[in-house]
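Just the one chain here, the form predicted alone, laid out as structure tokens.
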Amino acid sequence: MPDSAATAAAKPSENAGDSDSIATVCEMCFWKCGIKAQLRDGRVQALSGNPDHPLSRGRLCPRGVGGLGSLYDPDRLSQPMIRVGERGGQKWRPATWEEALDRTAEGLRGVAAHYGPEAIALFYHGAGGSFFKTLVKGLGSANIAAPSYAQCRGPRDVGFELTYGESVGSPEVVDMANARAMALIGTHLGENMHNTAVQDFTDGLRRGMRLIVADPRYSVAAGKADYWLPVRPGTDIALLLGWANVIIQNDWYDREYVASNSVGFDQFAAEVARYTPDAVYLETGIKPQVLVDTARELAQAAPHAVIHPGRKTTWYGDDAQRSRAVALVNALLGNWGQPGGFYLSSSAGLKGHPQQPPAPAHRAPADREAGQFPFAGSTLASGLREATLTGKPYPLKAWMVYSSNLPMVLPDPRRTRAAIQKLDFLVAIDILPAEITGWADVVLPECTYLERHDDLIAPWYREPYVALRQPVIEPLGESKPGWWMAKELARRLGLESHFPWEHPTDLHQARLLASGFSLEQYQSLKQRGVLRVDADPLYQPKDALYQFATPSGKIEFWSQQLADQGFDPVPVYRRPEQPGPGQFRLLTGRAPVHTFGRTTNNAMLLEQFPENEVWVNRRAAADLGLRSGDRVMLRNQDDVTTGPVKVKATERIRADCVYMVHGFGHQDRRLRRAYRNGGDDTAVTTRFKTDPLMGGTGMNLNFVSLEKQESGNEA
């Protein structure tokens, strides 16, 4: 593949003007921090945090600083390609944009004509996906899914929605900076490097926050903790209900708050009474006195205390109920709408384009059968894959995949490959040759976030704002912005009315004016990268009643919604399956300089974290004749293996599990730095359990053995 995408002389964007600094928004992860790009002679020299932006506050994480490594990656997709030969054969021919877009429109049109528009599905990740969502909705399909729901945060959101009537949002509405005590349950702050969250976390610690970390591994956060609870994997619900019982039995909860703001407390208290410290110890391995001491720490600091809801919560298939247990212990602390608990967020109230027509009527998504997963709040990516495989409830025959490397995202990649082979058409839109592009019929190369406009960004947050992503330089090679591709496809498919603007700047201006902003504010947004909006109060007066968006209007300790659907109205702990002889439960996580598999070809970031390792308890490693630096193959219960991965023998993990950073071990040869670098945990994640409440895929159910690779040993 030509290296022109990275080596061609670049032009500054028209936004540069006379300045060598341009404000825009990062996309090195989904947090979307405000950044400033410094240019010299048409080349981006450095990226820094935008001090005007409430998420970055003038600071940037290692991934954000390393964005130049993605912009100037020589392996970037540089031209459209059309497959030749069998799907998955990794053979393409270069194509013009005209030909590639014509072929894409033809593929989508053919599927819609033969099976109906609902046979087209979109998988997406990132802000740029909004334009393709508009396109697919305009076609008449509701099969639009972000894997981040069913494979990451969905169970967390549902657990809180069932309890409080609303989720904890993104960014999470956790007031860590003002907390006096906080518990993390398998939440890797400091390794999962979300800029603002880490800033708030460190601010809280600096102010004396007491920290409890329950995790089978001694994480970075555990190194900051007053208590590390090396909980047995899969027993978190027992731990949480044990805390609830201790707080109730010792009368450490706010009786007045619970009486005024909740329903079902007496039933809840009766259900959790069996989770005594001794009973919890037998399941979790956490000593009774430690359970009592940590419960006291939280209760004494209440309401300025919080159990963090986490982010990636798809662990064991009972994850929405575990999230509900987290929400219920927080309810005992009386921390909703309180400093050091959960603050009340607000938004800028940004409206859509005033001339955009509504989407046509469509069938219900194909991600589930009628009545299945009744509390799912978004379309399930794994469910769309299953519909593609089975044809139920109806067949999906075309996939559009935007910036989502499904073979390394969805559990059991064997099923992903089998589903792809049932498609009539697949188009992949991406920046790098990720594995999904190797299965595509058409590959459309998108330019990076530093070379394009996306739609305006206006999340719910403590300080509502509108942020602007705008190009810093013109696109390199033949790459194009997603908005341009979506509009061109809409023109070919007769959907021009769904894009009633010529350029994203027209879209931005129309949305702002429709929302009550002025042209002067729009000009300020282009210059500063962000518009801040007056906020509603962050906190609720302690003695005021809060109207929760539950059926009862109150916190629901006992959920009638769950009971009516045949589920446990109060979370119940069920003992998980344990690894067999010679096996370990596989746990995964993040590194602070990498985002999934999206950055493991980035030269700048690989300098800081060059490959993943498998963490093995030192004594367990010695029993297997392993030491740090040896290379092993992980073989799971289904006889599937990873590539060779380096051993990290350490006291910092329990002996019944091993741990790997996710996102390494790419198998696409075009990723020259990432190809077979480290081990791919997704390859051995062949077993998963689907959450019956909302369809999330619990993936911490795979057991692996370690096979030493003699030729790969290192001194």
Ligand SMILES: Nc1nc2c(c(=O)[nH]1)N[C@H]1C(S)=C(S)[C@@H](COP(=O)(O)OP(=O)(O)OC[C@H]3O[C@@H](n4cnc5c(=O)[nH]c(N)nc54)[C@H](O)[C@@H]3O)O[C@H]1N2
The other form holds:
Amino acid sequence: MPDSAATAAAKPSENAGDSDSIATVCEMCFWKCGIKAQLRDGRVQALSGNPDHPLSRGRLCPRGVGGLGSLYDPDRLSQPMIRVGERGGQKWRPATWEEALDRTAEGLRGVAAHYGPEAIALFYHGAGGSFFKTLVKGLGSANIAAPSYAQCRGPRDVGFELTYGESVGSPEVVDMANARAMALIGTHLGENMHNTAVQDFTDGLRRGMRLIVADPRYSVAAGKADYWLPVRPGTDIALLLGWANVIIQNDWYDREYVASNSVGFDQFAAEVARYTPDAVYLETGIKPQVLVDTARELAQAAPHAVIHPGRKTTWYGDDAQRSRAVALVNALLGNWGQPGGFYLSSSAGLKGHPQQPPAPAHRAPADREAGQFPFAGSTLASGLREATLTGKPYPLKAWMVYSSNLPMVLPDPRRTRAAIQKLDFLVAIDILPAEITGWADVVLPECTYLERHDDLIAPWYREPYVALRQPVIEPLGESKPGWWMAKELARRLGLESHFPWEHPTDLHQARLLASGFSLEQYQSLKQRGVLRVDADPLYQPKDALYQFATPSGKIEFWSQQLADQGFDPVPVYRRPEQPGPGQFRLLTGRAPVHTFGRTTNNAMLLEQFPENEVWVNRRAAADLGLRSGDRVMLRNQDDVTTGPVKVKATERIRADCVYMVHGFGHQDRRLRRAYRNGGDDTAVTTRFKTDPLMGGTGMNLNFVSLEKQESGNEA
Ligand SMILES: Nc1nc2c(c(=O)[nH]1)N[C@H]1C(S)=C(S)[C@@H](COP(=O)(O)OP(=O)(O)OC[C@H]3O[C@@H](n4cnc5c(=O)[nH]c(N)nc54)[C@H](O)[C@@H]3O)O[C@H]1N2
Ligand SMILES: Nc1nc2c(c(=O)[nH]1)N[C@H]1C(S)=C(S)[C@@H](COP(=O)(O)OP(=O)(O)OC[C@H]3O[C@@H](n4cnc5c(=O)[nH]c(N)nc54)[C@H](O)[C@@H]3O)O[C@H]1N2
Ligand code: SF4
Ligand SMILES: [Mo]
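The structure above corresponds to the form predicted alone; please provide the structure of the form predicted in complex with this ligand.
Full complex below, order starting with the chain above.
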């Protein structure tokens, strides 16, 4: 490798103007807080929260502050590379941009000519993906997927859509700051560190919100809770339907609200009657009195009470139904459009570029067979992998992978490797030598979010706004922004018309003007990083009925849509398989200072959280002769191993499961700090269950045993 990116000369971007502070948007995770970057002598000195930005409110989470560790990571990809030798053999030669882009265009063109453009798939995650989506759509393929659907929040969205006709979005429309009571089902806020969510959560707690946390692990949030319910993993549907039953039996719900806003309540009430506190106790391990007390807490605070819908809900393969159960208990609390419940979001309604041509006609995505996963609302990343493996419903022969480290993201990485071997062409666009780049034919080094423009950002939120990502410094090394790569590829593929702008600033300006904003507002956006817009009301007026976007126009306690497709119209609890002797169910989660595997090579963040540990119940650990600090190998039911990982023996977790933070244990040597540091949970996630409603991949189904590593053997 040539000079590392970190030592390359840097000059401030033109946005610096006379000022030494530039407003832009964070991408250390996908929440997209507004930041201010301080510059000195062409180097970024510090990142802080933009006080004008509604998601940061002047504050950042630790990862946002630690963005400098990613910008100046000496392991960054700094020049294009072309594979020599076998795929996966990890041998490349440096290439010029001209050559690497020609090669990429040739690879895509070849596959399109042979198999049709639909044989090209794009996997992406993050704001920069939009330019590559435009490219792949322009080619005529609909095989475009982000793992944040089928591996993350898809089941939750579907559970809410089936019930309310709409999902809770991102940022989630949970009015935590004003809630008087809240229940968390797993959702480990405080470790799950979405900045504004954590601010709202702590505001709620400061105002006296009562908190109930159901989690097999005593999470950070459980530490703040009035009730910790150490539920047996995989039994939350029983818990939720138990709450519903207690609320109904005790007449703790608003009959009038239910009568005028919902359908199917009587059938629902009849279905959940069997989830008595005693029956629920046998499944969940939660004492009957605790079930009743917590149901009362929620009901008494209603409608200013909420069961948080969570985010990563891909746990057991029945997740859309669990999310529906969450949605239905919320319906009993009557909290839609209410303070302390779910607020009504609005957006700036940004229009596209006026000259953007429509995408050409295309085949339906290959991620499922006709009729499969009828409620999937997005293309399934895992489904595209299946199609690549099986060639059904039709073959996928090229992958373009933008900012998604698939070998550590999709469950059963063995299948990911096998699928990659079926490809004619794989191009990876990344900032780091992540594992996916090790499988690529061409590697295109992107510059980081602090060195580039992306498209405008205008989400649905409490208040509408538009935010701008703009470069703080020029790209380091030979890295380039994604928009430039996409445009260059479009030119080579005869798709220039799909990029009707020269530079992203033209795109931004055209979109803003088309949406009724002025040039002055655009100037202000560049200065302040954000444009705030007048808001619609946050809450539903008392006497007006909300028009739900379900087939009935009301909240659906009993779902005809589900019945028509042969699914349970009311969620039904089914007991999950239990680990055998000597086995533990593997659960995973987040560390407050890391984002998946994206930051586990970031020196600044590693200083605060150097490696992941496996949490083991103290008594279970003692039975195995394990103490905190020992190192173990995790071996799963399929004889696949990961580790060695440090043991954390603790009372803070049940004895039937172990827990580790996702994103460690990288296998690519070029990630010098992350290489073999800690354990990779994905490696031992070889078993997963696909949600029949929508194709989400439940991953909490792996059972591991722990094998002590002698200290001399430490790798
Ligand atoms: N086993 C297991 N699997 C999971 C999860 C889990 O907890 N356990 N979590 C799931 C969830 S909730 C989600 S949302 C997904 C997340 O899935 P991904 O977002 O795909 O997660 P990462 O593995 O962090 O991959 C991000 C890749 O993007 C690269 N990257 C970072 N910044 C940039 C950039 O600016 N430009 C470009 N081009 N590349 C960049 C990083 O180097 C890395 O290779 O994973 C899911 N999969
Ligand atoms: N710092 C940081 N914050 C992040 C992220 C990050 O990478 N880093 N990623 C963001 C993203 S994309 C997502 S999707 C979210 C993910 O965060 P969440 O939406 O909170 O989802 P999970 O990570 O699945 O939740 C893990 C928690 O669920 C508990 N749990 C496991 N199984 C069960 C069960 O059967 N029942 C119950 N009741 N609890 C269970 C675990 O013990 C753990 O405390 O975090 C977001 N926030
Ligand atoms: S939550 Fe943290 S990492 Fe995510 S965008 Fe905000 S500051 Fe950045
Ligand atoms: Mo996620």
